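Below sits a lone chain in structure tokens, taken as the form predicted on its own.
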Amino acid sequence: MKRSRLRSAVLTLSFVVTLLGVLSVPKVQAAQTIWNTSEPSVIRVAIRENNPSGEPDPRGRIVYVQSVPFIQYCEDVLPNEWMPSWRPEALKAGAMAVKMFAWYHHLHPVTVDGFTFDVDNTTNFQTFQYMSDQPTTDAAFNAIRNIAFAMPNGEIIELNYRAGIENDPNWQYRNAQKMAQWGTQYWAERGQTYTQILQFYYQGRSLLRIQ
């Protein structure tokens, strides 16, 4: 009888070990980060058709991707998104916005109507005009060039932000972890600096150098 359950036991236990090797365990995928990833060279923007008044169409039809190197997208993008006559600490939150949005979507392509693109031009994504760009979010820009805003373990995550109140710090936008792009101005104007800024409205991030 006790040899019976035994050999019953290593039967079942070998079935189960059998039926382990036969199933396949998903893999589990490393997070992205800016230890493993590096910091795209280029980035694919997709050119909507214009609106009647001239501007980029977000429902528009796509007429081309246009492959843009990455710093001159963010210089391209930061002065249609944030104000070039604002203060530098605002400039600098947004531009870190700015790039860490674009990084993400880098890493995460989308195809619409038969085109492959990381980001469109329009406020889908961000507001790009080829060659746009200004001294003042061109420095901004460069004074947060090698730092990137992430999680503690260097996990690449969006940073998303909306326009925001005008004299205002924005609260709500802290409690949703977006920035208000006027909130940055309100906090610039009050002395704060970019970093910040960055941590009132993103929570649980932090500043890493990029090596």
The other form holds:
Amino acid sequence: MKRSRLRSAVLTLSFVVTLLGVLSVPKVQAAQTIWNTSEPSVIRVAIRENNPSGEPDPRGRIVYVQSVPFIQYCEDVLPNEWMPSWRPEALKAGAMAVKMFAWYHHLHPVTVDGFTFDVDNTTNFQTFQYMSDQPTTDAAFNAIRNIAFAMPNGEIIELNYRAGIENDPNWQYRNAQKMAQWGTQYWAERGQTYTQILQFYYQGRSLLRIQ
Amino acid sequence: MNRFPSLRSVLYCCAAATAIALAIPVNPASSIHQRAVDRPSYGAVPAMSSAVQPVVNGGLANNSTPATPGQPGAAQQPGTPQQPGTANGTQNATANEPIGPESWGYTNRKTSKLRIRVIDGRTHAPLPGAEVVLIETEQRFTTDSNGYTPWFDAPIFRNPKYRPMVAELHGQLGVIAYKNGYRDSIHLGIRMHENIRQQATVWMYKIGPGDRRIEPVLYQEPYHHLWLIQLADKFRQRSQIGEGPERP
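Having seen the form predicted on its own, could you give me the form predicted in complex with its partner chain?
Every component of the complex follows; first up is the chain already shown.
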């Protein structure tokens, strides 16, 4: 009698242990990192209709989706988001933010009004103007061509940025984990490199070389 | 009987007035035209600079002749420094200092390198042999086999009306592109910055058999949105909180 109780207790205990072991197995998360995804070759850009003055309207309907080479997209965004006459280090920090923002959204496409796209051409995402690249911004993008700015484990996250205010370090943007565009120029004028600028605004991220 | 004013006081006053009148420097050639010559033409384009002629033999040169289109070389090239001995060069340093709005340093003549790329708007293929005219200076260039004009010095003009409010972050220029078989393309608002090379793309559209009313195509480049944000922030009241440092 005692032996059977003991056996049942052992079986129950082993079952509970097995169950706990199964439940405690961590979920398999397919984190999208720079190691298991490659840099996009093409990005889908939704072109929104222009307002009556001829400017792309962030609230306008989507006219079509344009497939643009990823590098060209980044080069055509940077002069429309950063000022091409700014310091090279400010432009490099901007190029990195533009690239990682686009890379993240390439991995997270959206569907609106029947159009599936990665980004649009307005400030909803990043201001994009086809074939508007400039020599200075192209040089900045080429300088960070093989480098990514992601989490230390390589996870690709969205690098957000906002305009900020001129001649100011824009500390409040650092607190919000967004980069201030004017802040990049502020720090570049004071001799900071683009790595230091990125690390000032985005904490806990790493500069990684793309394989 | 004492009269007032006395004859003596009247004579003293006359003498003092004469002395003051003699002390005032007289410029026999002070006129609007002469003042225009005295003052350097900060920011004036070569086409307009023909209205300001140097003094020849003590008098004004004939400035009634308008600028000849298509001959920008006849006027002063942008960026050319004033040579000593010319009308402006003969003025002393005080006279050369900007007056009024020019003292803001906003309209000083500045140039930067620019080149224009002309492409077919449908195929995006470069268009060689297109003629590109820079409107502000009337300079003319022809595109090469890659659709590019050569690098040239282009002036940086900012709209002075915004200067007292928010200084523009870039200047603006306009070009017109011509090519046989294509509609004329007018490209306005090309952003110009100091100390860098920049380029702009002009899109041209081929004239088809169904085109009856052939008119120029306008492309207006917008202001950079960073400047638009500054302009809006400038006049925002405290009660009108927008996106900005308050809510990053």
